[in-house]
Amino acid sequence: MISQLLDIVTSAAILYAIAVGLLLVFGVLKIINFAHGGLMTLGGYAALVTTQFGLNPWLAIPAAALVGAVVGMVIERVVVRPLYVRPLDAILATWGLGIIIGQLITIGFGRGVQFVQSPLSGTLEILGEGYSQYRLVLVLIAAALGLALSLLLHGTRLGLDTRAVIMNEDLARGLGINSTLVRFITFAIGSGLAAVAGALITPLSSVDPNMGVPWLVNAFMLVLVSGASLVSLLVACLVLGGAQVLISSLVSPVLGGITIAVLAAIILRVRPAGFARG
């Protein structure tokens, strides 16, 4: 029972870390960045390269953040910016970019599955049951990411400008806010968060050129039921991620794999605003 509860909490934390960058981009740019999976993969390979050079595995997190942010800057400036007024085209373009990123990684690293050294091994005993220390630390990391992003949005001038753009971009521009710069910085941060998520999950699975793709659909559905709210995203990850864990363990892993998508579709049908207020 304790192990299952911890699985729910840690799975929710992993989903939160994966989806938060996508949520940020969706909230400000009003598009779904389907290159998110490719950026996650870049983060995974940043972690792989970091450990191959014999560096401290924890350095994979800042390395992934840097790689993701820089690539995000290029993507926003060259591909996404001209398509803001054509959101459907932007979605298709980012989907294609995700495929391109995967192919470039295949050229550079091959198609083989590789493994990354975990920065923390062993188990911690909780109420008489041993549980992975690394998965428990991921809960703290996800909480730190959410708190840092919340402080950025509510405690800085950039956050004030960002929230203004989210609420009413035309009015924000009329007040002198450079919405183009806000979009640029937001996309870079969202891309960096995607790469960080990729680096975080690699010690739990493996690294391959398509590692980010399976996570993309679940992240997409979680963002849809969350609107642009960090709190709503947390609720969605706990509820839908918890349901996925329970169905996977009690019924079937195959059914568990589609749980989030199915439940999100039902929630949006009943309540179009999802878990967001309103």
The other form holds:
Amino acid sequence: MISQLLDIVTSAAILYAIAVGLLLVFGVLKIINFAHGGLMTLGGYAALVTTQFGLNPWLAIPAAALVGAVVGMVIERVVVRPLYVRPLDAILATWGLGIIIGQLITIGFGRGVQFVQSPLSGTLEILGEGYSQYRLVLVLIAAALGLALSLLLHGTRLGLDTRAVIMNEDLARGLGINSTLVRFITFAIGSGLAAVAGALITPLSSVDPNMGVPWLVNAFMLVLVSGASLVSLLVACLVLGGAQVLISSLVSPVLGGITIAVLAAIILRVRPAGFARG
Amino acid sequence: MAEAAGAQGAAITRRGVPIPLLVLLAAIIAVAAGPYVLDTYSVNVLVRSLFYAAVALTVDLLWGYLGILTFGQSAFFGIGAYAVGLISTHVGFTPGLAALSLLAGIAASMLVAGIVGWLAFFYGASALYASVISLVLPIVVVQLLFAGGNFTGSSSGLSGFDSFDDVSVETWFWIAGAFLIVVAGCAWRFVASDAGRVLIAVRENEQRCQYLGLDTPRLKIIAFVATAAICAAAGYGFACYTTVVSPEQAGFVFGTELVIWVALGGRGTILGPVLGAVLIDYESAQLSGDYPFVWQLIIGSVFVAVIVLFPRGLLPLIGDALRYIGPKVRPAVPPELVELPMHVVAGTTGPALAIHGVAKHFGSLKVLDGIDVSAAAGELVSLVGPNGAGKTTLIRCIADGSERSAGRVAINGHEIGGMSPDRCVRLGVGRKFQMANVFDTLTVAECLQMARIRHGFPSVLRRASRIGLPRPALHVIRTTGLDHALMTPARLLSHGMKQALELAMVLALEPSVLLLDEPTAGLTKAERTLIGGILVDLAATERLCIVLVEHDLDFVREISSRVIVLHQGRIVLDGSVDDVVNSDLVKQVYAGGGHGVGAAA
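Now show me the form predicted together with its partner chain; what you just gave was the form predicted alone.
The complete assembly is shown below, putting the previous chain first.
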């Protein structure tokens, strides 16, 4: 019972960490970044390289953020920017980028599965049950990411500009906000967050050149039902992630794997605004 | 894209042979001769490529023509394959069962397409949402196949089941080739027909289609279901040929590969996706053994480059080059415009338009509040008021049942309830938008044809040589000279001509309540007088009830039989032109005095 509850909370935290970068990009650029899975993979391999150099495994997180943000900047400038007016084409181009990233990693690191040293091992006793310390720490990290983003959006000039672009880009541009720059920075931050998410999940499983792809669709669906709000994303992760954990353990893991996608599709059909207030 | 598709239909060689016929002949020869000139390995691979190409064509029809980016066609291919795999493995394989499994596969995939279509396409759904649903479909199908245990063979699938064992590889090549030629031939015929134009019209401007009375979600569901059947048939053929079915055949990686082939070959053309699928899949088989990752990397890089730089794909580029140096396109003959006899509408005694207590809120903001209007046939009612008074919102509430927050709207005595715009059109509403809203890539004639779609769905085989239009629409076309520009793409028209074309399109609907949102915005003085004369004439002779949003008070004074003044979401005056012109209240409203008005009203 306790462990199931913790599973729900930690799964929601993992989903939140993965989806938050996608949400930011979707809110500002109004496109779904299909390279998100590829960028997560990149973060996983950044973690692998960090630990292979014998560095502290916690350094994997800033390393992944840096790699993701830099690659994100290049992608935004070269591929995404010309496609602002063609959102469906942006999906395709970013999907193609995901393929390119996956193949480059395969060429560089081989297609095999590799394991990354976990920064924290062992369990923590909670009400008499042992639970993975790392998964618990992930909840704190996800919360920190969410709080940092809220502070960025609500406490800085950049955040104000970004929120203005999210609400009404034409008006924002009319008021002298450089929306191109806002988009550029947002995409870089979103990419950095994707890579961080990739680095965060590697100790739980392993790295391989396609590790990001299975997470991709669930992350999209969570973003679509959340609109562009960090709070409704949290609600969506808890509700749908919770449903996934319950169905996986009570019914079948295979059906659990499609729970988020199917539930989100039905929610959007019945209520197109999803969990967002609208 | 549309021009490429249109030019396909009209292109001929110097000797007058249509180019598509030459392509068809070349394809037949290539398929017939293939097994004699190619080695067995190539023939083997190409059977697969030919089946895949047929599936890629369905992606092209949905995405290139109709504008639905779909990643889910692989699911239908997989369903068709698994139908024969499952029946042959668990029941057996006789000629009767072979036919049954084909039909079962097609029926199952059409059923799934219907359900997914209902989920993905509804009034107000975004294109992105439909794409994501199409991405979820193959993932769900694959997970269900995994969950099927021994019945579906789980992750390894089913193999070695009985099939048409005595059919040689060469024969399979001919079967797959013939299947592809038939699918491509039908697809070409279809997209070149009037019905094919409808797909392009929906892609170009779905909103205008809905306001022309077309139920676009239903059209999309039908197209989705029909293409699902083709995919299932291809999957059936492929499974019978390989006697292997596996979850990858239904997976989303294959679904995205299909999109890549179509994008590279040329969406919105028939030949491009076929060539893209056959060449890339064939080359993949040849090269992926030696350089698997490099090959994928090249495909991925070329794909991104093509999407960014040449969104139409590679074939249209070659086509443009050939057209530049090659055969001239024969100018197409414009269709003839014919006047239709007027329908005499059974005389209703009530008002043509009745609005009771209509309100529109955004949260606590009231844009419209307590609007009561009743207008009879033959009236020309002008809605005036300063910016933000709620004029356009009121027009929207009449033309779309889902817009208002409260109140009732009835057209000719029929409540619109929560009807979508296409159903309001069927009650007799015709709406002209503020910005000229036409189909940019279609010709004037095709735009007019689209406007007649609710009076009879166009042919799926041919182009009509005549367009029947009601007298008022013809009158607008002739007086503005649009009848001399029938073959001109609408985007090349001047602003005034576009406005006139849209008015003609709306009149072609034979509406009884005509809603016009600033029909003279941006027009010259002469054009304005012309439109004004036409409107007065329509109200007088055709007994139309016309509701007009207008800023130009001189224009309003000249043509209106009645004026309604809106201010801050309420009706402040409803009376004759003289009432309004002499009203101090109206002067106050337009002078911008917000305070005095509340007290005066």
